[in-house]
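What follows is a single chain, given as structure tokens, in the form predicted on its own.
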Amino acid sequence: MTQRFLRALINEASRPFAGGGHFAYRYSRGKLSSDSIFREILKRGLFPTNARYLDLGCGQGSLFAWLLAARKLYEAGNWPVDWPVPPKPQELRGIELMQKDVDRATRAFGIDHPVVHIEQGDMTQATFGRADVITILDALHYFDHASQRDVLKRIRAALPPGGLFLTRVGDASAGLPYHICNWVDHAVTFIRGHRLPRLYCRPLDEWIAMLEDLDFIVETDSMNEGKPFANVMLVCHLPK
């Protein structure tokens, strides 16, 4: 059941990108099928049912397509009985620096989608507004340490009591797996048609300390699924 369900979920989540060109479609299928964090978000019930979401560095909107597909399958009665009810987002707002990705998102979701709104912008400068859940998946390390701290402070200010910030970072203290992560990051960025970035990583303990200084309660979990990487998911809640 689970494997059939996951195939159906990947098919449904990738479907919006089919009209956006071969790359957009193949990239979404590859990302959603190989990256365990998407499955774990749903399997663990990490997101609230009714909420406003803000994804910073959202790319072409793969996370949004995943959440919408999950809700569609659930409402159609095609959902594992041992998985929590998937979220029904009130709003899915994304901010993405790269115009190419914004264009792919626009072709996938259209310009008048009732829930999804993706805009071009730099998260180090953009206005966050208010959200119940804020996510940054594999993008915090693209800008310098001072900007990282500022972004996290503004995320803290944008969330209500009990709000959730979910991110994934590379642990710079992990040795060889950390260097493999960086190599893969450069390769994927190049394949997506963007310049190769300078990376500003930190040891895991430093990420946690910075978040705890902002009053977040931080839970950590390795997010590599057997791959020789140093990725760690940080699930950060504000006190209610």
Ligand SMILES: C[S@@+](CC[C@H](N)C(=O)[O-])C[C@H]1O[C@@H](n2cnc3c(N)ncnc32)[C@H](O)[C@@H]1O
Second form
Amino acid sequence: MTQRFLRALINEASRPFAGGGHFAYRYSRGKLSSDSIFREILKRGLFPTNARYLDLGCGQGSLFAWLLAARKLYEAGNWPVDWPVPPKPQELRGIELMQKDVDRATRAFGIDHPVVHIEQGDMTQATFGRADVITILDALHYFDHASQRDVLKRIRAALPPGGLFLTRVGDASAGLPYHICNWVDHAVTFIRGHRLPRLYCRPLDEWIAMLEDLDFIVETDSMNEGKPFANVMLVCHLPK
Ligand SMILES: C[S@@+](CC[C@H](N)C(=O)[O-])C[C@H]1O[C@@H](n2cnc3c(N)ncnc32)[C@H](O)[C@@H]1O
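With the form predicted on its own done, generate the form predicted in complex with the named molecule in the same format.
Entire complex below, previous chain first.
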């Protein structure tokens, strides 16, 4: 059941990208089927229902397509009995630096989508407004350490008590797996049509200390699914 269900979920989540060109479609399928964080978010019920979401560095909007597809399958009665009910997002707002990705997202969701709004912007400058859940998947290391600290501070200010910040970072203290991670990061960035960036990483302990300083209660989980990477998911809640 689960394999068939996952195939249906991946098909549904990548469908919006089918009209946006070969790259957008293949990228979403590859990403959603090989990156375990998408599956784990649903399987562990990490996201609340009826929430306002803000995804910073959202790329072409794969996470939003995933959440919408999950809800659609659930409402159609195609949902594993042992998985928690998937969220029904009130708002899915994304901020993405690269216009190419924003264009891919716009082709996938349209400009008048009732829930999804993806805008071009730099998260180190953009206004976050208010959100119940803020996510940054694999994007915090693209800007310098002072800006990272400022972004985290502004995320904290944008969340209500009990709000959730979910992120994934590379652990710079992990040795070889960390270097493999960075090499893959450069390769994927290049394939997606962007210039090779300088990366600003930190050891995991430093990320955790910085988040705890901001009052977050932090849970960590390695998120590599058998690959020799140093990726760690951080599930950070504010006290209620
Ligand atoms: C590795 S990709 C991950 C994309 C997306 N989060 C996902 O999981 O599919 C990192 C993304 O962060 C974006 N990014 C990097 N720096 C950014 C910034 N300062 N503001 C907004 N987006 C940024 C990149 O353009 C890229 O699309």
